[in-house]
Structures are given as C-alpha cells and as structure tokens.
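In the form predicted alone, a lone chain appears below as structure tokens.
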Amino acid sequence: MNRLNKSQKEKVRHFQAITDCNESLAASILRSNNWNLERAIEYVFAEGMEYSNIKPAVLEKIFKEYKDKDEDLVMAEGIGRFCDDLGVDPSDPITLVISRYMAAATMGEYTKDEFFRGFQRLNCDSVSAMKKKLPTLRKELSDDDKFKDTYEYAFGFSREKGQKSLTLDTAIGMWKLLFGIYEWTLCDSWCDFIETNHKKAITKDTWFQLFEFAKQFGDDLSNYDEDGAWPYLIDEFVEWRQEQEGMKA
C-alpha cells in the first residue's frame, strides 16, 4: 500500500475489516469505485462476493502465462490462449460471465487486478479449477437475475474506451449473442428496426430497458402501453412492428 495516501490506506483497512478480503483486492475494488467506501462495500454485498485467501504468488504465475510480452495486461492473444485452456470459444457467452466476475472494464484485455479478482472471487487457484466451475457458471445464463447481471455488465464491457454509448454494430452483435440465450424471439426484428431506422449509438438507458421490455412482453406486444415509461426508441419499435404485422395481415 506504499503508493496510497493516508486516507486511502485507512479506507483499505476499513474495507478489509468489513469484507475480510486481502489488501490488494480491497485496494482494487475501492479504486474501481473511485475510493467511495460506502459504494465499494455495497458493490461487494450486492454481488454476494466471497473472497479466497489464494496467495498472490499463485495468481501471479497464472497471470504471467497469458500476459502480453510488452504490456502488463492479458490482451487478445493471451485471452485466446486462456479460452483454449478453459476449453471454450472466445465468443462463448460464458466468457462474459467470467469477465463479470473479474469486473473487467474493457473487452479484449484484462488488467492484473481484474485477472486476480476473477480467480479470487471464484476461489480458483488454477485454470483447471476454473474449468471445473464452468458448468456452474453456465447455469447463471439460465437464471433471470444472474442473466440480467451479465446483460447489464455487457454494456460497459463492450463500450469503446472513453465512450458513454455503445456503437450500433457492437450493440447488435451483443444483442444477438445474449438474446440468443434468453430466447427473445423479437431480437432479429428489433435489430432490423435499429439498423434501418436508428443508425446511431445505443445509450445505457435503451440497453438496460430493452431487457425489461423483452422480459415483460416477450413476443406479444398487444398489451404494450405507449404511455409507459419506456425509451422513445422502444415506443417507435412497437409502432414499427405493429405496422409490419398489419402489412402481413
């Protein structure tokens, strides 16, 4: 903790006393929450985190297996090898679940803190141990609440650095991936509408509300209330969809 100021060190100690996690992880979580102690603690308990006492030296050895030769990061090539060793394709949605446990900020790279965090939260001291947990992690994609966590996490994870919104192409790709699991039958229709009529980046509000919309209405829009508090884009989609259905009738 030598690089931390007095206030930050005190917050780390307080955080450790409450969460019982190690010093390095405490500092990492506080840093990712802008040193807001209350918010960091809420984040931990909201996620239901459990931290292991796996020695950093063990995780350092695993990290070095995949880190970039020039950067202190696991980048695309290393992530590819990591996925190979887990026996999954990099495009498999399970990688989103793993990245969520890491609280990884950016697609295509893992910092050391993020990499360590994922192994600690999953209580894994090896890649083979994590591989054994994949069936359990995959079940999270079938649980509505856990799926929602991954869906909402995917927005920030998929954004380009420094951007508040998600590029249209990326959003459509992620929707098709995620709603392919959730089996929302109007996903292709939604993506067609967005490509044809919107042609702009996707905001966080639209991304989050679309899941609630899909969950509430599925493929039956007959009870949709245009006076509800839905984003205007969803209102326009429902109108467009009803027009499309009317043309088919």
The other form holds:
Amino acid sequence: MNRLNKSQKEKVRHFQAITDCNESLAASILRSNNWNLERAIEYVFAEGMEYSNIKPAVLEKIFKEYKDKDEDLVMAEGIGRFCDDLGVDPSDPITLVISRYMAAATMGEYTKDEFFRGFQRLNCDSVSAMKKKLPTLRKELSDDDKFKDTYEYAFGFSREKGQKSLTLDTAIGMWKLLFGIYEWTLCDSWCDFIETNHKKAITKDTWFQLFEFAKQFGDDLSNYDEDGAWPYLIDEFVEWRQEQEGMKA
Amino acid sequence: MAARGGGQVGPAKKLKIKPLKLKPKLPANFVETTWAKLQRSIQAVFAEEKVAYSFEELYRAAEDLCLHKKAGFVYQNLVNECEAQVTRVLGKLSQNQGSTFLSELEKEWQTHCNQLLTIRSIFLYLDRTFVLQNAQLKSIFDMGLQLFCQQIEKSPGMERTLSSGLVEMIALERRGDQSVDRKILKSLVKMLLLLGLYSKHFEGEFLEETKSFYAKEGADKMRELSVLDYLVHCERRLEQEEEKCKEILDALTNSPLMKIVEDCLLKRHLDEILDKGFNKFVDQLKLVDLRRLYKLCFRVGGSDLVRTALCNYVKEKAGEYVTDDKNRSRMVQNLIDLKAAIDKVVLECFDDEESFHSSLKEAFEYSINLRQNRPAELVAKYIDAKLRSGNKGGGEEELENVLDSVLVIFRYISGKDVFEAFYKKDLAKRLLLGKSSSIDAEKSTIGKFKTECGSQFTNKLEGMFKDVDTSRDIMAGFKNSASVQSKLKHGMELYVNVLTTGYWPTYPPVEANLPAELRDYQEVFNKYYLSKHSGRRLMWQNSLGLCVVKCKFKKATKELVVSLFQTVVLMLYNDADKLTYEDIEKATGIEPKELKRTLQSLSLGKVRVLVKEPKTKEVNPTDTFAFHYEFTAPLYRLRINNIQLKETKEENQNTTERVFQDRQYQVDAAIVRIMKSRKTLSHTLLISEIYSQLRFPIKPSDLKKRIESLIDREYLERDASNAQIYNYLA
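Moving from the form predicted alone, what structure would you give for the form predicted together with its partner chain?
Okay, now the whole complex, with that chain kicking things off.
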C-alpha cells in the first residue's frame, strides 16, 4: 500500500466506499483500469461482481498450499494439484472460466493477486466452496454472451509472454477446445484451412472476429458478403470452403 | 327602240321574233333510236370492230340524250353494257386458269382499259356533267374498273390464281429465271393497285413467300458459302430487292419487304456471321469486307454486336500477347501493331464511331492489366531499347513516332509506378554508362510522360537529368582547379557523376578493393566536392563505375571499355600472369556472385582477355585464370562492359519488390490519413475512399490485409458495437 501516492489512496477509499470490497482488491482493480475511478467502477458493475470480504489471511493459506517453492506464483505443478482438488481435468474448458475470474494474464501461472481475485470474485473461502460453484460456472460456457467473454479472454491468456499474436498451434488447440463447446461445426474445416494455407500467427482481430463469424453464420455460408469488413483470412476461408464444396459436387 | 342618224328621222322599223308555228318535236322514238345507235357502237368497241358512226356523231348523240334529260337512262344502260362485256371477257378467262392465264388477263386488262378510254371519250359529256353532279356515281372509267374488279372477285379462284401467279413469277425471277416477263408483272401489279386489290391478297402473300424464300436461302447459303461470299451475296440481294420494289411494287411495300430480307438473311445469322467471319477478317485486315460487314450489321441494328466482337477480339489477342511469357520480347511491339491495326479498322470500316473507341479502350485496359507488372516492365524496356545508342533504323522522326505509339500502350497500364521504377532503372544505366542515343530524345520522352501523367510523375526523372548536368559543371571545375591538379599524378582521367539520393534507383553498395591509384583519386575528389558543398555525404557506387583501360597484348595495344570490377580484376595482372580464383577473390574483395559474373565476362564472353583453366562453361572457385597475351582483335577499342547493362534476375526482382513495398506504405499512409481526418468510418466507405486516393491497382483483399495490419499495430480498432466500423486511435 505504501507504494500508492496520495491521490491513488484517495481513489482507493472512494472505490471501497462504493463497491464495498477490500483495500488490496480495490487497488488492483484501479491499477488495471489505469487509476481511472469511473472506469474501474463501471468495470466492477459490468462484471456484476460480488465482493465479499473474505479475509486475505484465509486466501493466503490456500495460496501457500499451491504456491511454487521458489516463486511467489502458482506454477504448472500447483495448477495440476489445484485442478485435482477441484475434481476437473486441467484441459477442461472450465479452467478457462476460473482463470478468467482470476483475470490471469498467462497460461500456466497464477500470481498471488490473480489467485486472490478469483476466490474473491467467486466469493469462495475454500477450494471445496469453489468446487460447489463449478456447475454454475459451467453454465457460463453455454451462455452465448458469457461464452464470448471466455472466448475473448482465451486469446490473451494463451498468448506467449510479450507476443502480440497467438502461435498457430496454440490457436488451433484453443479453437478446437472452445468451438467444441460452442458446437461450431465448421471448426475442423477452419483449422484445416488455417494449417494448410496460413501457417502464421493469429492476430487478435482475427481471433475476435472469428467468433462473431461463427455466431453469425454457423455452418451456412451462403449469405456471406466478402465486401464486408471480415478479416481477409475469413474471406479466404469462405472462398476455400466454396471451392471444396464445388469440387465435391 | 329608235335609231337616229343625220337629221333624218324615219319611222322606226320593228324587228319581231315570232314563235315557231309548230313546236319542234322530238322524233317519236328519238331516245330509243339514239340509244340503239350508241349501244351498237359500244358493242362494236368492245368487240374491237369497226364502229359504224364517226365518234363526233356518237358524241353528239350522247350529248343529245343528256340534254334531253336522259342522262340517268344513258348511264344505267352504259353500266349494263360494260358489265355484260366484263362478265363475258372474264367469264371466258375464268374457265382457263392455266399457264397462260396471267398473260391473257394482262392482255384483257390492257384492252379493257383502252376500250374504256374510247367509251369515255364518246360519253365525255355525260362524264363531265351528269356524273360529276351526282356524287354517288363513279366516273365512267372508274366504273369500268370497278366492274372489272367486282368480276374478278366474283369469279371463283381467279383472285387466288392471279396473286399466286404473280408471286410465283417473282419467285422465279429471284431464283434467276431470265424468261420472266417483267412487263406483264409490272402491268398486272399496277392493275392490282388500280383495282385496290393489291394489299388485300397480293401483298400479304408476296411477303409470306419472300419470308420463306429468304429464310431458306439464308440457311442454305450460310452453310454453303464462306462468310465473306455470304456477305457479298446479301449485299447483292438487298440491292436487287430494293430495285425490284422501286420498279414494280408499291412504295409502301418497301419497308416491310426490306425488313423481311434483312431479317432472314442477316439478323438471324448475325451471331454466326460474326462468330465465323469477324476475327478472320480482322486478322487478315480485310477492310472492304469489314466495311461491308459493318454496313450490313448496322442496317439491322447490330452495330453493338460488331463492337462487342471487336472488343472480344482485342481482349483475346492482347490477352494472348500479354500472357505469353515465351514471346515477351515481342509483346509491346505486338500490342502496338494490334492497336494500329484496330485503329485503322475502326477508322476505315466502322465510321470512326466514338462508342467503338471507348469500348476499345476498356478492352485494351482489361487485357493489358491481366498481368499486374509484366506489361509495365516490358513497356519500360521497350522504350529503353529504342533510346539506347546503337539502336538501328530510323531518324529522330521515326523515333518520335515509335514513342507516340508506345505511349498509347502506356496509357492503358494501371500500374504506372511499376513502369516508373523500371524506366528509372534503365534510364540510370543509359545516362551513367553513356548508352543513351540522344539526350534530346530522352528529354522529349520525359516531356511526353509529363503531359501524360503530370509533373509529379516525372519529377525524379528530371532530377536525374539535372544531376548529370550539374556533374558536368562540377567536373569542369574539378579539372580547372589548380590545387586539385597538383595532387593528381597518375595520368588518369576521372569523371564523376554526383547523384542525388531519391532521384535515382537505390543500389546495394558492393565493396571492392580498389587499386591505390583510384583510391587516391576518389580521396581528392571527395575533398574537392565537400569543400564546395559542405554538409553532404558522398557514397561511391562501385557497381556503376565505367573505366577505359589500355592493355598491352603481344600483337598490339588495345583499349578496353570495362566495368570498375573488371578493371579491378584486370589490374591484378599488372603483377602476375596467372591467378587462381581464390587469389583474385582475396585481392579484390568482390563478393563471390559479382566476381563470378565479372570473371565470366572476361574469360567466357565474346572478348576473352583471360584464359580460364579448365575450359568449362561455368566459373568455379577452383578455376585459374591466365592473362591472354596472344589476344587479337580487329578493333582498337573493345567494349566488355555489357554485363553492366544487362539486367540480372535479382535486379529485376528487387525493382518489383521495391514497388510493392512502396505501394504498401502508400496504402498504409492513405488509410491513416483518411482515418485521421474521419476518426470513425465504415469499412465500405473506407475502402472506397482509399480507392479514390490510390493511383495503382490493388485487390480489395490486399487492402483488407493492410487494414488488419493497422488494427494489429493499434492505429485503428473495430468499433465495439459494430465490427464493420473502424475507429482511429490517436
């Protein structure tokens, strides 16, 4: 807390008054919103977060259980145990939802802040409490809007540190995972196309727009307008699909 | 009544007119006898016999009758007589509707008309008074015709026989039967016209027959004749029909008749005619036939088809030239020739129609831009070949013509930046290696581009000329500067072109260990130049250097015009007779690729001043090179620097790549410029704005890539609520 300057402290107090959450969480939310009080508050209400006043000491204990020996992070091994305790497979998409609640920045590691945030936002004071929440969280995957959040979150989460785009392999893995839930039937076809024709990293724009594309068209591309603003990869995909269908016919 | 004369007054003499004592009386049977007289005469006329009375007498008789109020009686009787006559004559004819029917009918008709005229003369008084006063009565002549007409209509089949007989005659004539008697034809048609029977049966039947005749003929001839002959045939047919119509038929028939003929002979076969004949005609430049074709098509409203055919022809031909990579050296010349030929065709055969010109422009643009860069590059090369010295043939005027015609092709090119890049590269070589045939021609060419594309386009090209001019002044100053001359002692001459970066193509710097003498000179010039123009930086472009060296061979001393690299290699042989590849590489420091090219030109080209061991066709790092002391050549001065002029593959690729790179920057710049001023813009609007700003062709998909790249680089973002809208990120 000492690192905060006067005006920042002021803002944290304001923020707490409105949102009724603890000090460290308030500070971290404000920091992630660039110390813009209004935006931070909007963010909180938009997320519909319930801020519990779960004692940091409780969370500290849980965190210590999974924490890496050397670093102040939960690393791959800890995450594995965490998943085991939750009773989920680490490759289960539900882990994406949990990570999203933590707002974890990178795959394979949770910082302390992130870890805390997740428990607080889900209002859980133990792993077993979180386990009870799982069915509710799983529902988020079948809700279109919530799924979109998870999908978009997945881009930043899967990206390697310091990279702007997503490597092709990761992207394809993620797509298969996510669209498997979303049941977009053209996903395999899309991945084939990307693997054979693109062979480059996937930009954020393409990632984001692909979901819109899947949502809008499903597996019927007959109304697609290539003069629209769709990314060129999607244009090419549609053309490729049509060619393939033409060859079959 | 009194008459006075002199002074005498005599008794007045009365003149008294007394009435006739006896009222004049007509002879009792006056009417009967007079009419009988007349009737006999009429019958005699009809029978073609001698009339017993003089016509004068008969006329009087008719007049008398009329004066005695017997006009009605006379007219009625006359009608009866005529009717009897017509019935008799035509009744006889209707029995015989054989082959001679038409000629007999014609004869009867003529006779009937003559007889009517005679009779009318006799009854002229009647015709002029009684008939005229009674509107419902027809004049004697008309009455006679009407009776004739009625009779024809009454007789079974006669009308049919008549019109089909006529139609048959015409058909015979069409088939080329010379024996058809046009006189009969003509007079019978005239008869039909007079009797008002023309349009009733004849015209329809005639047109029907015409249609079936020409439909068949069109199909047959189309099969039998070549298109060329077919067109000649059509033209003749049209003329014949026109003439026939004028001579025989009613003027009103003309337009439906011609329409049928045109329809059957031309319109129906238009596609086939154009399909089979057009390309061949243009290929062989058959101007007369093309003109005929156009005229005929124009008649039937097919000039649009001709235009399309011409455009397709151009597209096909030009497209073939453009995509034919094997004969690419001929491409530009082929296009020029094609354009000239087509222009000639349009001018001479197609009335120089404006619409043709604009369609042609489209066609040419379409085919030339089938390939993005090659045509632009080849046009630049074509001009280069014409402007290079040693280009044989033609004086200044011819060169001018050639340039004008190549400019036409240039206009069609949409990627003018590609052209500019290649042109610039070639121009640089011409200027620097002294290969330009004439500076005047160069300048006039640039002038042409300037009028065509504006000064922005030629700005840099003109800058190149300026550099060459300034360099000349600098060198003059350099030579006259005493301080400089005192430092130069090697007895060589140095000429430097100072090139402004940006005007000239960029050249990758190629290192080489220059001979000490040269290095000294460069040093001196550097100092001299920088003392005059401080704050500038000079970079030596070794690859563009040109040297003239003297070389002593066994037989004679020769002057060799060589590139700087060649010089560097040759200079090594001042101290040695034989060197290995490695030695040379080490001593010169030239990079392997360039060195190989250089050695190849010296040992494997036309002029071989080095002897390679072993004698293979490739230069290998294991080879050795010896000075060819025995070298002989008829000329004193020898050029071996052609490798400099020749364009290497890499060079070509570089130029193209650079153009694309430039385009990318230009697209990015345009997008940012637009978005900066608009802040928010929908995709479609942005695309159309970009297109309005760019001066080269680019695919929409490439534009998208640039937009996405800018999104990735965070110049733009998609609007959160609508992905079709972009926002500018400051």
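Predicted model, so just to flag it, every value in this text is computed and none were measured. Numbering follows the first chain given and starts at 1. Between two forms, the rigid core is the largest collection of C-alphas that superpose within 1.5 Å.
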| property | result |
| --- | --- |
| Residue shift check between the two forms, rigid core fit, R241 Cα at least 2 Å | no |
| Post core alignment: E226 C-alpha displaced by 2 Å or more between the two forms | no |
| Per-residue C-alpha deviation between the two forms [K11; rigid core superposition; Å] | 3.1 |
